[in-house]
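Starting off, we have a lone chain in the form predicted on its own, written out as structure tokens.
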Amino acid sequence: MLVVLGLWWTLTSGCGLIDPNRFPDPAETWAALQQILTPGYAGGTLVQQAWASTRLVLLGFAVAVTTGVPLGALMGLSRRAESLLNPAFLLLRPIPPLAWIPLAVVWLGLGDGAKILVIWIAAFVPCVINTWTGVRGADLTLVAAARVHGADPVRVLLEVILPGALPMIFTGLRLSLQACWTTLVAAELVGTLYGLGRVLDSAYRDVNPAMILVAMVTVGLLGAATTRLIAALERGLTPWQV
């Protein structure tokens, strides 16, 4: 990071090789950060804008987890469920999440519901695929051993299949969370009062590259922080993994 910061200063303020109208220098970025921290920008301070975006991400992610993980587990456990659900899933999967924005607005208006729907669509697919793969890849030897020792189907599921599938499930959760953040900005461009997407849109209209950079870095930091929380949760639930 120090090397990156040094190159940034050298190419902008130091040597002037990069036009400040195209990419801001550290001083301009610091001034933009101070502006959004205290007086605010695009209708709110950085804390307000960041919380509005984080709230949408968490809500969309929660809906994706509570729908995608059970559906993936069902498809992994039942060949019949897979044969019934997989064709529709394969049909919807290639559609980009952003293509749903017009329908989301028609269905749910310009409120948070439309944005949460778009974020959910982006996060839903990785949850389903990785849970499906993890459950389908359960160790059949362990499943057979549990059944031989008298475990009923519920105990086999809860104590053998799901623990074995947890690493793949958490991989899907991390991918889903990243999809939430990458979709957030586009979702917030549609009629929102607060959020980092609104900051980016306003900075673009004001031709303010320093503020654009501040908003981009904020999205990156929030995405990294939430990904670390998922990693900490995974370590707590899968202590047998190195």
Given for the second form:
Amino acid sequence: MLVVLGLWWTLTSGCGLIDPNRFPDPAETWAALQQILTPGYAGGTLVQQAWASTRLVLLGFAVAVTTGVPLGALMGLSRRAESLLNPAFLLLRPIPPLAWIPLAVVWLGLGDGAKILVIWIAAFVPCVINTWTGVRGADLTLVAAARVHGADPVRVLLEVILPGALPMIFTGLRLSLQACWTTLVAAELVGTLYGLGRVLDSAYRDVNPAMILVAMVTVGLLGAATTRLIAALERGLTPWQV
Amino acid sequence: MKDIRFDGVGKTFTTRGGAACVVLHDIDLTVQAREFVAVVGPSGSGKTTLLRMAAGLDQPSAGEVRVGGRRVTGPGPDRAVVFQHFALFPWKTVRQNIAFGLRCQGASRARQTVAVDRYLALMGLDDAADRYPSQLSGGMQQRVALARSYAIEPDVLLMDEPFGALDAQTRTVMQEELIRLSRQEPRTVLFITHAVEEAVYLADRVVVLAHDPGRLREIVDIGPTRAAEAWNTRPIHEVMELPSFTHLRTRLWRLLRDQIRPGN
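Could you output the structure for the form predicted in complex with its partner chain, given that the previous block was the form predicted on its own?
And the full complex, kicking off with our chain again.
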């Protein structure tokens, strides 16, 4: 940490190797951080802006999980659902999530709805694909063992297939959450009053590289923190995994 | 206690290319109530298919399987299966694994606890009750699987090479345990194995299958010798050194070797 800080200072203000208009030095960045923390920047303080973004990410993620995991499970369980839905997936997957922005705005206007829709589109696919793979890869011997000990199909699903798919589902959740954060800024470009995307956009217009850096690092830290939360949840829910 | 009857049972699989592959042909076999029957045969003789049909996991293409006089159409609480690779639920503790079948039957909490505690004690698993299967040795895991099957008190136990994945030492211990268990809690047992010694040591009768297609080759009666020499109450190494044991083992080896040798 200190080494990085030292290197950063040396390269920027120390020997002037990097033009301060291209990359901010530590002092400028510290000032930008102070500015956004207390008076605020682009219409809000850092906490307000970060919360506005986190709220969108969590909403989009929640919608993606509650739709993607059941759909993936259905595709994993039923050949029919799989052959029906797979072609649609093949067609929709190559379309970048950002390409949906115009349509999202036409459909839902400039409110949160459009942003959540774009985040959902990006986050939905990893949920579906990984749940699908996990459920399809269910250990058939375990399914047979459950059946011969008297389990009905619902119990087989809840106590054998889903727990077995849980590690894959969590892989999907992690990828999905990352997709939420990476599309966030783009989604906020749809037009927003608050949010880290708004901060980035304003800082870009103000040619304020220090503020851009502050916003980017904040996105990175929030993304890492939420990923940690998912990992903790996984450890709690899969205690049998070493 | 129920018996198992195979009446003219055949099984044909269709391969991807559409060709028919006969796995079992015209099997007539009755396992009497409380009888322990072992099935040996070369690989590809349909041993496991025979067991899966009795379990209701596969359906015969010809003939029918009856357990206690009732035609088998699917899995049922009167039959439990012990699998070669244990097939324990990795996300359930030992206690939860053993209780699984009872929970499926809707048994009360109290009844589950009583049964689980009993089998934990019987199988020497007391200290492992709250561990996960991955924290246990292979032998311990198979004890849990046996306990899980015994706990639902089935009439019929179907065992598919249950000790095949264990090392030689553990295997001998488990064979002795199974003899002890079947003395305490007799069940009708169909036991699949490829180990001739194991079959002779455990079974009342040993069924030898021929392959290509799988069919009944011979049935060797062990029961009278076992009873006359009181095998069940003697340690395994002592039994395996008896002349009668080696004689039966050699006889079965010959029968099996004839199967494997080409041209027969």
